[in-house]
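First, one chain by itself: the form predicted alone, in structure tokens.
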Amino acid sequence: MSTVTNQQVEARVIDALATFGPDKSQITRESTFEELDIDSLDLVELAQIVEDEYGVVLKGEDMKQLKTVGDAIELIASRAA
């Protein structure tokens, strides 16, 4: 399996989050899920996308600790590597 880069994960996470409502231009690594109006159901859907795409399982405890888009990208990238 090829190594997954932070840039690949970032692009995929931003694409996924944009489908939940926020404009892609609003989504940065510093954006909080609250600012983007991303709720817990959206995060569950994001976790499913990540699992399907990268084989990375994000549990409820993981999701509770994620505050920003960057937090999610770092966690996913570290587990996908």
The other form holds:
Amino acid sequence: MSTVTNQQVEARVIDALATFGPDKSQITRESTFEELDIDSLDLVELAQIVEDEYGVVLKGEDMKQLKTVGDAIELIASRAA
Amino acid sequence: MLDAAAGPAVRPDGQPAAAGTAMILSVATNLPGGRLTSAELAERYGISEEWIVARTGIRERRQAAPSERISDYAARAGALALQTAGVDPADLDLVIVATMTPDELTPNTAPLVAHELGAGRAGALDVGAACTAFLAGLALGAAQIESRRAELVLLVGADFITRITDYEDPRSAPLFADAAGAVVIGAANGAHGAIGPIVLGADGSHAQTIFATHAERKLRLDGPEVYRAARACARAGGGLHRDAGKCVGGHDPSGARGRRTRGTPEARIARLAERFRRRLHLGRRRHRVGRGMSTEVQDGCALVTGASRGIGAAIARALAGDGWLVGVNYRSDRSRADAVVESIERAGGRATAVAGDVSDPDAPDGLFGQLEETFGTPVLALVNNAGVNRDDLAPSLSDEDWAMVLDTNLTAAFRLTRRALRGMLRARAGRIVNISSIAGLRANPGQANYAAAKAGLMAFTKTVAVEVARRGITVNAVAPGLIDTEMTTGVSEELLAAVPARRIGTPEEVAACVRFLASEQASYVTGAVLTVDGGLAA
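Now show me the form predicted in complex with its partner chain; what you just gave was the form predicted alone.
Below: every chain and molecule of the assembly, starting with the one above.
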């Protein structure tokens, strides 16, 4: 697998989150999922998108730990590297 | 409006217009529930079923009940075609019904259909040219649009031919059936998808080869002679390729025509029509999503597990009748799955047989991959129908029989649902229907394993329904009671006597409920368990 950069993951995650409702401009690394009104089902879907794109399997347990968009980006980037 | 006067073409708004092109915007059918099988006819004539099937390619045909009216079938097919095309009946300029079996001598069927549909400003007329009436109607409808005398035309082909079939004649009787099919014709943008030239021909000198008199009301047919004459006529027409003879002579009982296969003109036409229908749906979908309304689920395909026989086969046929592209899953009986696919294609639908033992943990990926590749569209309807039973009283029930029934009836449904939800969540649309059983609601001694699996399926249904409801995905269960299938042969008389409706149900009665739950109309029904049991569990 080619190396995935943190920026690539960030762009993809923000694109995906924007499809769940929040306005793209609202989404920063610091935003919490709670603020963005991203629920558990959204996170499951995000995990599936990540799995399809980067081959990184994120379990429900992994996702539960995540509080902010930045947490998700770090986790995915570290697994994909 | 239908402009009967000769002269320069004018549009309905009175403006002169240049000649355009016409295309088929949607296709729909309405079929009677009654079936007349080749096996029944064979028994009547003391011949083999295979003799009929080899000559006609037909194993069963639809037959309307005596009280039913052709205008009702034509109107229902028309309504569905309009709905599929997204056309308001009030916008129709012309309604044409191709029929030789109208309900009355007069009025024509078309005005009744137009009235029923609310096509208030449309002209309406029947075309009574028997086998060629639909093609003649298509030529007429297309010409009206090409000349800009009309913008939208509804053409319905509808006949109850079994009412005039000569059942004394084993050679012609198996050919005929009852049904209605409809197309909406509108303007094509450019030549793409346009209806090509239609060359109509006739030769009245052969009238004696196929006729029905007023007095007798029986269709008398010299099959081989009709076929020869039609082919000669098609060749004389020039420019028509050899398939035309097949189309015109499609009712030939002489055996000259081969069995229908994927490559026949009929199947090709159905596929072409499907492509237009899908293109139209895709357009609507974007539009609807833009307005924040529910998506059109029939853009995707449907997977029905255990669909080679019984309830599963009936569900596959019903969904195909609603325009779904259907994956007919089977475990071992390839030939029966193929027969289901064939019957769907004959009715103008699209389906493909997909092998797979649903209790295999790898089955979901295999089945979904195969279907999505075949149809080029995600699975947006899943019907978990495959089921087995291994009955025994609990004290002697083996671990193997317990595990086998739980694996196939419950665990497989979970795995398939999990796989289906991937695509459905993305699509923000989807329909999952789990075929449970009233055995999960009402004790049936000897079925502890089956009951546990089926009750589990109901609880699973409700839970998943709640989890995904906000994504426009519905999850429901249908719980059949005593249904006439191979699984219930030898069912006890006492059990039957306990059914308030005093009869066994049909697979079609279950399929009709699944068809509804899978439809756009059922968009607010989720987490429900619908019993289809003649009142047994009430």
